[in-house]
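Take a look at this single chain in structure tokens; it is the form predicted on its own.
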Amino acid sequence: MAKLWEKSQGKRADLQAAVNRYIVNDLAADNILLPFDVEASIAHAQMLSEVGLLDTESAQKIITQLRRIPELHAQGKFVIRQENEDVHTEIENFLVQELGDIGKRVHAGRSRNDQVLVAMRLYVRHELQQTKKLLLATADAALQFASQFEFVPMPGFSHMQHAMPSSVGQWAGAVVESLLDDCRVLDSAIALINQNPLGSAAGFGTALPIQRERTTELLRFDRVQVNSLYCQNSRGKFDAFTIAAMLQVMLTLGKFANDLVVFTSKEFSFFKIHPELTTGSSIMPQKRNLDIMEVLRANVSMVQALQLQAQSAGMNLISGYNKDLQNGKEAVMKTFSITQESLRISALVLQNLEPDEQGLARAFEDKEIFATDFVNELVLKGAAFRDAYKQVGSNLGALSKVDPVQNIKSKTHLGATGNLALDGYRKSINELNATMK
């Protein structure tokens, strides 16, 4: 079958083949987009019928064939071939093959430019919602961990040195709250993405009497993306924003991962993890490496690089569609894959992690970690803070022994170790889960 734009084979097919090999490099992405392109094409065909650009019988035949495609694709009977460039061409050629001239009518009022835009919007919306589900499941695992070990004392760090008493509950609770903030970022990305570019055609609209509001309704978008030219101009921006939202999630998980790499080491021994989640060494039989958290930590940088890839692809381009933008698809899809797998592995780690209470207890043998608490005791007795600071700082060796559990429970203002307000996180998670479609 010919490409949609092809006029003739020409005498130098070798030249066209060389061009094709260089620019058609994202068939894996097009395979992912296939069900979303089918969904958009069904809505487009229904709209064409409703405005009189396609008779009802022809529209139904097109829709019937479109609905066959995902199943045929799953069976390996519908293959996107490099010579056909992309999923959009493959689908239209299939319709022409099955329906003859009727299949040639489906492209009225649209371009491959707005086809890929709407397919990507549908895909990104779906994947953002899937990511949100995984995020809430990970937040739930972190909350269960925080609740179970709420009052297990754990040193707090500043400048990589012991600072003040903290707790396992406070450490895990910080992960929960960070993920809940990330969930709000995902919601902002969903709100931005959830607008319909279909009908913008090549970026300049069409003289045909299409109804963009109707495809918006059929595809369950919140609104129409109005300006046809901006639909094209927004592509790189939306790709970069989507990845930026994922990067916020990865930054949370990266800090969690880095903490565990450090805190499970023998030098710290704050946590123990199920040995099946560790790997070994080919030469050192004693080694138990937390490789999954090291890879997660590295993947934060990977997502940051993918964000730059998407931003760069869309920069310094004249208004309208430019082929540079094709590189954004791969960046977005890789980001979803990395982020979703990172959320899954983080939840798995939390479900197979426990405090090493002996190691944590050893960390409180140095009484200097309570120095600030002794300062505050003097303040409560009427001393000026700076005078109390100097008095304690000059007598660190004379500090008395403190019960770490009693210490962390004594701090009862909102957010402190004795008042983590974990029930509030539970309420937020339940409310957010209830809103998931």
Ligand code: ARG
Contents of the next structure:
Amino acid sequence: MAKLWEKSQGKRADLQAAVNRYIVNDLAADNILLPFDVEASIAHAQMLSEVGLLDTESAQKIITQLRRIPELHAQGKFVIRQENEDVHTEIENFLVQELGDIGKRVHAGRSRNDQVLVAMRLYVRHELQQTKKLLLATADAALQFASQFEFVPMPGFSHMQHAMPSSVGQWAGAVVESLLDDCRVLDSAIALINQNPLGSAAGFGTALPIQRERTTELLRFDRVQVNSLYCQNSRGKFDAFTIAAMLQVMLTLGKFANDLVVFTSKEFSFFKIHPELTTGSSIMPQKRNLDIMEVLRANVSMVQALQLQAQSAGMNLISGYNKDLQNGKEAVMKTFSITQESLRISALVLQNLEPDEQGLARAFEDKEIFATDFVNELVLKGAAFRDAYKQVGSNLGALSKVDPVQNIKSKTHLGATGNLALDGYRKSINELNATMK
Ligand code: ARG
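Swap state to the form predicted together with arginine (ARG) from the form predicted on its own:
All chains and molecules follow, beginning with the one already shown.
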């Protein structure tokens, strides 16, 4: 069967084949979109029958055939062929093949432009929710780690230099809170994309009396995306925003990963990781490399590049559909896959990580890390901070011994090492979990 828009008599099939080879660069993406296009097509057919554009019997037949497709696809019996251009065409051709003239009736009041838009919305909504689930599981793993080692002292750094006493609880708690903020970013992405572009057709609506409110309801969107032209114009923006939301997650994980690459090194020896999570060297028998966290770190840059790919594909285009937008699909999908795998591996790391108590204790042998605390002690006794600072600074060699555990417990304002308020994170995780659909 042919493409939907076939015009030529096929005299220069070689030219058509060359065109297809070049423009059909998104079959992998369309295979992922397939169940979502089916879902949207079912809603569309149902709506068409309700408004009288399709008789009930034909609609039923179309819906029955549509429902077969995901299963056939999973069994390898439904293949999107390059010569058919895209998943939308392949599905329509299948309906015609199975139902003859009835199959042709489903495409009234829509265009592939709004089909791909609505399929992407459904896909992105689903994946954002999956990502949210994984994120909350990772936050939970980080919270358990933070609680278990809440009062294990760990040096805090600024400018890569010892700064002040911190704790494993504070370090891991920072990961939890960062992830929880990222979760709110995911929620805002869900709120943005959960609007229905179906029925905007090619970008200019249709003369047929379709009911966009009905497909909105059937597909469980929050609202109709109203302006038909804006539906098209929003595609690149929404793709970029979706990736930007993922990038926030990746930035959190990237910092966590980089910290671990450094903190598990011999020089630092702050943490020990399960050896089976490390890799070896082909030449140096002693090596235990934390490849997973290095790859994660590099994946942050990858997502950044994908954001640029999607954003620039949709930029500087005249209003309406432009084929450039097609490239956004791959960028969004690759981003989901990277982000979700990064969340999974991070949770696994957190579950197989422990503080190296000896290495951490060694880091407190140099008493200078307590210098600021001595200044504050003088302030508490009534000295002006500037004077106390000078006094301690000029006698660094004379600092007395401090118990690091007592030190970190003594800082009790909200968010300090002695008052990390980890229970609050437990509450937030539970609340955010409760919003999962
Ligand atoms: N593969 C296309 C895309 O992702 C589907 C829409 C095709 N529309 C068109 N007017 N050629 O954008």
